[in-house]
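Next comes just one chain, in structure tokens: the form predicted on its own.
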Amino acid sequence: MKNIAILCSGGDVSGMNPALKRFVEYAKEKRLTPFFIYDGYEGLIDNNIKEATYSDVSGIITRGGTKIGSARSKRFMQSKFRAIAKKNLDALNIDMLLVLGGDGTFKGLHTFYKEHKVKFCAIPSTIDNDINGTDYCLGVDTALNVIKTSVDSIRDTASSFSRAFVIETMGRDCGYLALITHLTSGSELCLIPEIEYELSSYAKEFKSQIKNGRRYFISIISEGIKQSAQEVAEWFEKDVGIEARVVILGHVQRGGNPSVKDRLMAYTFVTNAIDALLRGNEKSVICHDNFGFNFKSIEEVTGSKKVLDKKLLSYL
């Protein structure tokens, strides 16, 4: 039987402990023997790798986050703690990786690949979904939900005491999260680090709904633009004259009861993994488009930055 090891790095994502669930139970059934690695690539260092077994991934679908834990290494950018790695793999017999994780995640495993020569398929996990190549990142549904049930919530508060709302969402340099949640909430103003804006250019159209009789704003803006979420409630309070309020959603958009859709792809993503790795595809990246699921090599996904969607871009 041939060994086989998973491990989840960078942020963690609803959706990670359906794939470890998943991963279990089909190397299993393709004769392999699994491995949980601890702690991302910091436990890989550390050698804090086990077999794993069913019972590892009893009752854990239901659950957010990952209960093999995951971590940032700034040791696994060094040669030598990858050389490390590499060894504690070879006294295991491990010779092929599943790694969950976002961009910084992929450009540590291409490193080591080159390396090391150690088989991999990479599955996009990060809220941000930012990793190019890919329409879909493992978590993105769940965090979606999470932010809309914040949002219809804030709406509720927001229309009782005709209050301007600026709520943030995660998404680094990537405004996909704020861009989904504008379309799909009703909210009145959208600010995303892809499109240049000036705030001044939005007062005299939100003076005019006042005075038709709108009693509130939801602005929904994404943590990597030019300014602050308070800079932009004092825009609101100053220039159009509104009383106004600031939401930071933060971390609370990682975590969660997994949602069906992200329960599906856990199980997808990690099935045509290990297939692909099984066939002898090394070094790719599963992907999902339109077109369903196919790879990617490594050095692609990570040569670029992602661009989103120019279409969903247009109804900014």
Given for the second form:
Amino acid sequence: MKNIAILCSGGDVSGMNPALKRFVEYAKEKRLTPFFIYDGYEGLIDNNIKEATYSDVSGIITRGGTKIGSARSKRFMQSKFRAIAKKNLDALNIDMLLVLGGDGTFKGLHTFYKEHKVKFCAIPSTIDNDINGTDYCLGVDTALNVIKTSVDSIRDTASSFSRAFVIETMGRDCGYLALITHLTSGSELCLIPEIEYELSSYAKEFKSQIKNGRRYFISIISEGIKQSAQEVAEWFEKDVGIEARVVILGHVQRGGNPSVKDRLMAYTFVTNAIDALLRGNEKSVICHDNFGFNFKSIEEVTGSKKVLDKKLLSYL
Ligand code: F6P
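To test you: the structure above is the form predicted on its own. What is the structure of the form predicted together with 6-O-phosphono-beta-D-fructofuranose (F6P)?
What follows is the whole complex; the chain from before opens it.
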């Protein structure tokens, strides 16, 4: 029997637990022995690696987060700790890795591969949806649905008062969550890092809308824009002339019961990733677009910054 391990690294997403469940079940079906590496690259360095059983994954499909923990490891950036990680894998005869994470995770993995040639398949997993080469990252759909529920609730109170709400979504320096939320929530304003803007250019139009009966505004802004949510709210009060409130959605976006789409994506990402490793595909990222799954080299994926869909951007 061959040994295969999985780890989660960076920001957790809803969909990681369904992925862990499929990992254990499909590995066993393929006569592989599955191992969990706890707390990301930290656990790889600290030898926190254990054989995974059916009971480890029983009942976890409904839960957000990751049962095996995640971390942003600073030590893994140093070659001496990567050498320890390799020793730990060798001691357990593990020579295949599934790695769930984002861009930072993949860069670390690429360096690890160049030094130690441990075969891997990386699964894009970040609510930011900012990984080059794939249209979809695990966890995005659940995050968008959590945001949708929050914005719909805010609309209830916004419409009861004459107020502007400034709602900030996550994304680090990628405006994907804000852009999709704007297009699907009927908000009046969307500010994202990818698009230059001047608030002053909206003032005249917004004032005229108030004169013509608009009672409230919903604005969706992304983490990473040039102004804080508080500054945008102050602009609404001073220049548009409407009372404003700020809602920073924050880490609520990372949790919640995984959506059907994320459960299915977890299932299919993991199944295809294990098949690819068994076929001898040894340093790829599994990507997904309208045509289905495809495998890209880690160099290609980590080599450039993700660009948002031009058609969607043109609607702003
Ligand atoms: O990468 C996912 C993400 O949630 C980003 O959107 C956000 O900027 C960051 O992680 C927050 O990181 P932390 O959980 O370490 O505060």
